[in-house]
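Read the single chain below, which is given as structure tokens and is the form predicted on its own.
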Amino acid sequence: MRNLMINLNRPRRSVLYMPGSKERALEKAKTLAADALILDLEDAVAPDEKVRARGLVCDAVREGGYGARELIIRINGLDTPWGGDDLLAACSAGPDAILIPKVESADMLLNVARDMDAGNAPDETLIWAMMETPLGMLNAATIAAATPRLGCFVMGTNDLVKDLGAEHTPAREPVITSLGLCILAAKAHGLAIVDGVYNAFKDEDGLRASCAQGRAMGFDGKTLIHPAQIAACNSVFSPDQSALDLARRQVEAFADATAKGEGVAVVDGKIVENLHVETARRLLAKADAIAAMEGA
């Protein structure tokens, strides 16, 4: 099932968390090459700064100046003293999306969607769901189908590892099953999905390896904790030139074969069917979207 509210071609290679209580950080974000910004009211903000941060973030969204970057407000949990007010304020500000922490059920998102409608959130403001608990992993399929407002899963691997009593490993074996469940649910219901953070922000080789693994698994991009990680993520999650060249030749060869009444084409000695062409077209559309964003 395809969620028609979300543009899956929109670049989400690098999704950077920015602390909502830091005015300089919110301003600096306007100059960074991240595809999307999560203006954070939750983990990055101390309790005595929560209310002030809410005002700063919502004002920043209203004032704009972030170009083509996708803007997401991460609110505090709805079971905290700040979550309800965060949600209402975010609805009024009208970001591209509102990120809900620790989503564990479809009913939770249905309630959020109703509150957003009651709070007059713009139709274009989507829900993004933090997937970061064992129960959330087990309910990923029903969560993904909860509401048309849902646009993206965001993996919260740090909290997930903590709740599992597991360990962070280079190949992420302890959370591979969880990642796979969320990828399956997201793809089945037409959602975007971005990978969890890589904590060692000075380890570029490790970051690139984690990005490559995420890309191979089907993630659209990766969440980041530091601007220094943006370039590596953008590089790994961008189509390379050889793949784009092959995609163009596949599309052209299949079009020629179709014009001749043939159902398949051959490129570089390999059969090209309609399914290969669909993949090629998606790749080319993604490259076009990245070029448009970087040229904006």
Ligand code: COA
The other form holds:
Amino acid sequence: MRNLMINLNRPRRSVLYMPGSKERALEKAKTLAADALILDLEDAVAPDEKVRARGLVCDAVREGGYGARELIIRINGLDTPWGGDDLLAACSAGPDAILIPKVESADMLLNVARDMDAGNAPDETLIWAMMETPLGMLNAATIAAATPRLGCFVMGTNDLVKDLGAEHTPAREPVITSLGLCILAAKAHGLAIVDGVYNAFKDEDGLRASCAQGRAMGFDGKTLIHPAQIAACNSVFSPDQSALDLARRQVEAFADATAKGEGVAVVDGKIVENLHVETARRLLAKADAIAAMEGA
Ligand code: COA
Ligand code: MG
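So that was the form predicted on its own. Now I'd like the form predicted together with the ligand, please.
What follows is the entire complex, opening with the chain shown before.
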């Protein structure tokens, strides 16, 4: 089996959905500060527009012009009249990833991986999985381990809330267990994971709170529906200056302690062990990757 690995260092703070049928949005995206773009053929595109959108999206990926932004094509479900042709077309366009809706089992992804090999998808084109059904949540661990082509979980919280017969609440208690199961599975198998959308796209305070909750839980970033959400999302998912300053001081203090033959250091009255240094280094690397992307 080929060993395809996602680059977990690549920034995925803001992952913007855009309807694949809208030329104007596809063009505008080249200037937006989103880290990643999901060119959608599924829910954002009406049935009559599906075939036209497939052509537009694949042409946009081939033509490029999106700079360092990661490009993901979301295809229709493989049980719909469009899914099979979407997958083949996406394989030949060769985006960074192909996003599969409503993933519920490892077998489903193994079939996708086989179809991608048969469709001559580039080795670099990974599978991303929409996690958005009760069965998907229960099978998250085996789905995460399904195939080395898998790179990222994308939470589909609107579908999940619908299938649960639950309600959207500010603190998201009804879906916390589901978010937790997917985070555990993603981290256990080295995947990236991005949070679900915040529907009220004009409510910036609500969006910031939702981003902060996602960041605290371990998400790499959040999916978005409107360009107006990008700046707040990028800011919440970027390490802030005080955290970076602390991380630098922890790394230095630990190096000094090690040089003296000691195993721990103290910074700001708190213990610094090897594991804290690992976290600090990861934060610094993330800041470097963001700076490199923003300078690109
Ligand atoms: N990606 C890129 N550009 C977008 C965009 C998006 N998701 N949403 C809006 N824009 C653009 C519009 O084309 C418009 O561009 P213009 O000024 O060049 O004309 C500009 O941003 C302002 O748009 P606005 O008028 O505020 O929004 P709207 O009322 O046209 O659309 C939504 C609102 C929610 C319908 C739209 O944002 C959208 O379709 N979002 C994506 C939905 C989606 O993909 N859902 C599936 C996954 S949940
Ligand atoms: Mg969905």
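Take the two forms, find the largest set of C-alpha atoms that superpose within 1.5 Å, and that set is the rigid core. These numbers were taken from a predicted model, which means no experiment stands behind them. Numbering follows the first chain given and starts at 1.
Put the two forms on the same core and the Cα of Gly67 is off by less than 2 Å between the two forms. Once the rigid core is overlaid between the two forms, Ala259 counts among the residues whose Cα shifts by 2 Å or more.
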